[in-house]
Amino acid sequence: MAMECGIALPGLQGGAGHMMFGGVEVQCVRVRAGRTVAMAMQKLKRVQVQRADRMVHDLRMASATPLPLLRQVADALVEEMCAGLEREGGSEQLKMLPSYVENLPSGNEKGLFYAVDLGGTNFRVLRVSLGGKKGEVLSQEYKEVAIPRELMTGTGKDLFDFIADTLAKFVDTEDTSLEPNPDKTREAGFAFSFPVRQTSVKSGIVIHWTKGFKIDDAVGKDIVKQFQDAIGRSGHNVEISALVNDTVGTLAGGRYNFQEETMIGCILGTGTNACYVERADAVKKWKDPLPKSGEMVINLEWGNFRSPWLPRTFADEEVDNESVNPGDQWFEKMVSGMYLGEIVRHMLLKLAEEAALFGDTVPGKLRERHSLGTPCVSEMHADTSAELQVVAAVLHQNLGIQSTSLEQRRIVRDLCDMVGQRGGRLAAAGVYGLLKKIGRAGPHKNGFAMSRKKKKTVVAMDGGLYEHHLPYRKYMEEALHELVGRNGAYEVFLRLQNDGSGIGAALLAASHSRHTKP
């Protein structure tokens, strides 16, 4: 009968370090030594976990987003918005670009329209059939394609030839029973989610690139002409009738569904941006005749917003330094999908190096850039299992960390929660700033008449981060409700617009079509 101390059955020969007692060989010295080593290892692991816990606590304090801080962030954003509307270049952070969109969708649009949605590392081509007065999308088809990484830093011709070739092949799959337009010309909206200074509803000059793109020869040129030339080289007859930022497309989709209630469009995906409906006379830098509607859709390009109120950590500094645009896009690098995974990776690397979180050897994969993507962080953040099996699987499959304790997995999940919570709450502060600017965040008048009866305001949302990272979305919604408060004059709703920017671009192509009857 074997006992806890390693008793061997009689008849076995003793060896060095063994003792015979009552006919039983007892491995006392070896057992004591083994227990001593085990206890020492357990103590070392406890010390390592405690050190890691202290570091996580410090990071959480540095990343904290209490309500007063979020209000300061919103106020700083409004200040930059006002400066950007006053004159060209009035804000060094926010472009505050007029969109030239005069006709937001009314629900009466009818016909077949295409859209190209270039919003990040993937792009989509869409075909949409609109039903007219019923305000219905009769049918829609789309194809999503990944952009090869070398094209993200190559030439404009190579990028747009690739996109135009994809669009041409998609047009070739069109049902022959569909009639695009009386003259057979197909019209398309182009959702382009990078900073552009528009010169008309169908032309605009590229200001700079974001989200990992850096195509220098396209900067300072008309983006529609570059794309239209590429379409011409493909041999297809497709006319770009509306150039829209992806947020403007999302806003248009919201207007199609919710009409006047939709005042803001917001993207939270690979990158982030927002637009809103402003009073036209508040755009002091506008020199052309004001739109008859008295309103103007303004594209903030808020990814470049920065403020001392933004709670940055060492990991944000590392991510910024390693990016293609160091010093720019602070807000985007703290809240969008392209960067959250890298922030968590840098935090884990620091814990591995300074607290030996994963043992004496730092996992090699942790040193590799982009080895931990935001989708992985989202999966670990959403893990509610008792043993955090999803966290264990992600660490194993993506970072090669084969064996982890529950305490280690808990620390990893805490970091994912910390970064997701900060991102969601900061995104809410941004939306709250827009609501304040248009007078829909409380009793303070800011150009819009306030009604005693509570009204509804809809924020049209799009982007994979908002759609799929559910804990992030929950943090954002909770923070926005805290900021608006129960006694606000307006009820605010975040509404997901599936394919919002792409569908919106097709809708704006329809509302600005040269075949549309006045």
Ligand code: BGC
The other form holds:
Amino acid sequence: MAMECGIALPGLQGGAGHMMFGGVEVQCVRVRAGRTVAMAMQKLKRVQVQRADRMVHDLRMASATPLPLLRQVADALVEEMCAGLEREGGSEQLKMLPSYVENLPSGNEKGLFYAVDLGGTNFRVLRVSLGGKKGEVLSQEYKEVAIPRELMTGTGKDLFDFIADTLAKFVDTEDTSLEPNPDKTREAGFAFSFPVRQTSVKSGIVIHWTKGFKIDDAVGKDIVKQFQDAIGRSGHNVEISALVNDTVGTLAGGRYNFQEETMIGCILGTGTNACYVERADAVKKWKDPLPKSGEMVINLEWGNFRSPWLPRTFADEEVDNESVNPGDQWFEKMVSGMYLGEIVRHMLLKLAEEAALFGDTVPGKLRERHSLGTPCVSEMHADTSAELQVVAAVLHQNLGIQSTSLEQRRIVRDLCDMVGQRGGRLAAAGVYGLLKKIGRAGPHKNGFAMSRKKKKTVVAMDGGLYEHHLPYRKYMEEALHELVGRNGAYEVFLRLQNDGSGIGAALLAASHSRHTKP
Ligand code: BGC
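Next up, the form predicted in complex with the ligand in place of the form predicted on its own?
So here's everything in the complex, that chain up top.
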């Protein structure tokens, strides 16, 4: 018995092993008690894991995105799009903003152009040299700067002075050979990725902010004027010749690279949105003469889509309540990079509180907002190692949770998968809605014969989430193919248009330049 006790509990061997018989007896009683406690603990852990598994199962049901539901989501989106094209200001959910871009780049754009790309936590200044005829970007350089957090909720003047200064420094440090002729000013495209009611291709009124920005005094004012004034204060001469949403920039870049089959621009990054090429006569609210091209690029602002078909969970409600814009941007808050980490964090917190997933105490970091970023969720989601080592490392390093069991890590990975899958599939439903709206989904209008060649449609994609979160991207692509189906008359390609919004803004500055006409 003594031997058994010693072997069973290695830490007791030394001194205790040499004790008198009675002493050994005492040890054995302790060992038995220890084993009982250990077994009880194990049982408790099993019960906790089972409880957690049940909760995960319920969450999976609530977040499910089967094909019929995705079709309902797409149909609801089309309905809102139609309503938004009729009414000035858009429908309740979709603004459907005319971009004033009637002609997308032709490939003949030539010269040196700049772009300023403001859309998320970082902004970029770019210089692009366009080669003309062959549709070539000869060279491009850029500088990326993080926006100081306090400027995201400060005043318009502070934000634009900061951006104008960065642009000024970029221009000041360039080679003298790039200096324009005395009669020429530098021209820039401004990719401004927030809802704006455009009043021309180079002016527009800020409707409201998204993605954590909240600069009240800039709302209701012309954004280009605010920026142009700040450039003036910096003592530089750069003229904004095109104001574009990042989706429109991405579409323009897509046209430039992938030609006329590109009909849709879509961003999946910090935020999400899409734009597309619409027949100008379908834009009922358009009061000016119809553009000669017969087309108009429309910015949906789909982030604010709030259909009851969206499979929301308690975590989405929490994320919405804690945001700077509660009640708005439901689709964005379920699909985009700013929020996926937060959704998973809320789910983990609930599991920690109600199923003691991480033991008796709830890890403090789980209560801290933004302690789990979407890149971490993406890494955990992509962890295919047998022991889920990446999950372990993220839990440890980001949330301070040490020594997790494989079962616990499996639950965490399941949540990442669930949230990523839902986001990717909903994004696919959105794109499918746009394809339906432009008649590029399902059978061909004049009846589809299997032998007929399929028509190609390209969706130009940009944004860090789409670019880097590969399992998410895979879910999106799979769902889109399921939705479009094999027997349709159209083939759809999602194409990454790297740095789409910046290059696209420069391209649109070129096609709207007062110096160079393509
Ligand atoms: C903005 C859109 C933008 C999208 C992607 C959303 O929050 O409202 O204008 O296109 O983010 O950056």
